[in-house]
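In the form predicted alone, a lone chain appears below as structure tokens.
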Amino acid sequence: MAKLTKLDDIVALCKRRGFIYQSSEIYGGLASCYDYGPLGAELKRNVRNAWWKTVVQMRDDIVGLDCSILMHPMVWKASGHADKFADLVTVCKKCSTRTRVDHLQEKPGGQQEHTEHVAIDAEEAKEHNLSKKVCPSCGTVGQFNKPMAFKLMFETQMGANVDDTMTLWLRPETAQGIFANFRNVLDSTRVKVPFGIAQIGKSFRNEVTTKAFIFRTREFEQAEIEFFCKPGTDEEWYKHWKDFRFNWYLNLGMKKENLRFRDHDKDELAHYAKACVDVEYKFPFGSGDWQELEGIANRQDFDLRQHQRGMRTMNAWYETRDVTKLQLKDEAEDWIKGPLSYFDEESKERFVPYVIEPSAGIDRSCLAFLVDAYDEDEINGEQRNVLRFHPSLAPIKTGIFPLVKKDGLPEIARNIYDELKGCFACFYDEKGAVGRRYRRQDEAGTPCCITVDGQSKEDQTVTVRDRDSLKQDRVNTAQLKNYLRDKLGL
């Protein structure tokens, strides 16, 4: 129960301090949709920036992309989403609760749930024995309707009138935009295989059930890399990206005991995947607490080959303009020479690259960093809630306080604020006792606070108080920028 209470505490803190709000709250809210408040927007931006800096800015073999949310329907035909992106669901006969079949557990006990979607044929559902499965809502055993496919993509219409209207989908993932631009990137840059393309962006899935605050929502943000490599080197790159991505979380202060790898069993693997592993975090919810934070998959050459097939089918699409009526054309015998293949000038070989895909959720990462940073301690007999964020993720880097609102101290503090805000996210506060101001910034995760006091007028020094150790240093105002850069590692 303590773990559930902890999540409740975090949800309450997020609302109270302006990290995350329920979307459309004044109208009763919209299920599984959330708005990031002032502090949450900064945290989310910092998580994005930390990811981008590590995988794009600091590497020579990755370039960035920002693709449209709306894409040609043939993209989703070629990828398989238009035909098979669905969950198998069933409905309890007693309480009418709809549940994903792979989330049902047997009584007593049960298996660890697998939280990702399985591509199934939307027109047919395999037979499943649900006689020992328990309804998660009412507890009834074995009383379920026949499983059916639940399509996950949101449909929309593009066009000004009936004659030119086209059915499109909001993208369920960002990866396909990268594959569709593979040739464009090759032709317009100097990249050579092995190289990767990175993207951060919104995706949309019409989830059967949502879960645990911002962990699973219908609108979410992904951070994905598609790393293209020569067949035969894929296992080496797969290991590289496993280690690289795991260490990213550790380097941003996440506790190692809360992270682990979980390799997918053979029966979990997508039909195109050679291997897949999840980076799991020990969230304070769920049947076993360990839940997926990021997936790293060896997708082989499936995606580029599928889009080559899609390109060969385009003439048929022009005739019907309905992807549901199309069958992808088989690849020609010389598919390896197709438009999405790669010619290696050094080895004089042509091949369709294999792909290693690290795929992370920005929203899940924000939640994991919030959970990991949350702490409670006691100072002078008073309980303190504190978020021990890594400095690069903290929404506010430093708070700036005049000790009192007189004797010229606010003017000095304001000057310091104006001087620092061009370099750091700062917050000025002169309301209430300074101890309370410290507590407010501790709860926001601010790494350090600057206090201007009477001594500041005499020797131009201020007090810098550390969030975690509570240690206080006297620092000359002329040295504040360098002091904070060193202290925060920014």
The other form holds:
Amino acid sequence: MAKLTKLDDIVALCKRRGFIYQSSEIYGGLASCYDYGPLGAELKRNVRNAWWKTVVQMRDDIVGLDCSILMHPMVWKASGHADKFADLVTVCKKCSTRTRVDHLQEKPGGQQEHTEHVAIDAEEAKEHNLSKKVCPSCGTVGQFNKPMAFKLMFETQMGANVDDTMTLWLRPETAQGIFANFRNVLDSTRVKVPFGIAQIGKSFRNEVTTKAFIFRTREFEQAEIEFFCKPGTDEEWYKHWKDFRFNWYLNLGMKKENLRFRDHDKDELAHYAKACVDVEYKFPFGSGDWQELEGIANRQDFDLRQHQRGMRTMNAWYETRDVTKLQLKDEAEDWIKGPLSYFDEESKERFVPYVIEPSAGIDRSCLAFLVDAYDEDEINGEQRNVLRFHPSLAPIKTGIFPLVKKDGLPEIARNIYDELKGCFACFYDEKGAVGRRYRRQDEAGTPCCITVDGQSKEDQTVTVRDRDSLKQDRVNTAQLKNYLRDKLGL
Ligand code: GAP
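Shown: the form predicted alone; wanted: the form predicted together with ligand GAP:
And the full complex, kicking off with our chain again.
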């Protein structure tokens, strides 16, 4: 039988070891929705924490925020999502498969284009010539229905009865919660431009095509920074954030050869962006595909100015309570002094800040870290699967085993476990041959394992076996905590 692709191996490992399961699996599953199992929940939390630590905790120019998923519909009117956040889709006349127009190729199996989403008008549909495009499902050429705009935001209703029911959207990005709170953060903290606001949270998009396990799903988690700076300093900050975010992946052990930047072409830029670059990862889909891991954009002052227009439009909103029937008011003539402007005490200047936005996906990062860490090797003629996670991402930091289940060894191992578990995520295991127990931890990505043996009773030492070098150190139990802190860098 042909060897499965690496992604299939990873999906199988994730299911087998409790990293990631299909959502609602007992009912046949729900397409493109996934649940994180015991190991996956730890991995995901570690990815979130590593992001938060470097962008909020370790920097003194960024503060955190945690906004609600449901927001006032005017937020999405002002941001442009209510009118334009849609994909252009078409349906194959032969097999009825629905495909995004920007994903159609002229040759079967051609390289997929990179775009995530493009803001479109229904009018744009007419301009697409699909006569040479190939249906990715049945291979028929040029037989497509007229493209249509497919809205990407999930709708829901708020309110107890018909009269006060309001249509809301599940947020498609966390960024707008940050813009909507820009004034609150300025007024309630001591931040001064340049500064950033960071947020991690769930976003929802009714994607036309989902893709490759947790790569593109309809519910996902984003980690976004909106970094506010003085116009004119934006290019410098854009460069700073490019380097800072690229290094974050490298510092967490991602292989440099699997990461690259891809600048967006001018005609690919969103209407609000002056520049945009993707950090791409070489994901193992099909023949090996560079795909977006994170986007870094110079959004200029677009969002804050749009929300100033939104605030000016509120009286009209009270009349219809329906943003789809509403026209945003034009900008005030003195928009530069508007409610979302900033007064610089030092230079005595007022301006609407420019924004640099590094926007990462937590689930997509988890997938990239899983792919990057995955390895197969051989120990003493036996094949092993191993996840070579960076220690700070590893779901379990150390496994603790008594060599045998007798002679007082389990008691000593349990005591070590009780001693360490307050500091590190540990796993106690006394079942089966010790080699098999090592193998199980290797597959979970545990950086090292501690074994209590006969000698431990005599000299209070244990062996610590390294997942990658397989080297075994003899360590005194009294020194274990410090030894592990040093070894794992935690
Ligand atoms: N605020 C900007 C923004 O949302 P984006 O490029 O649409 O930009 C940023 O999304 C990141 O969010 C992507 O680089 C990706 O990591 C993640 N992301 C976007 N859509 C996703 C989806 N459907 N499934 C998983 N992750 C997604």
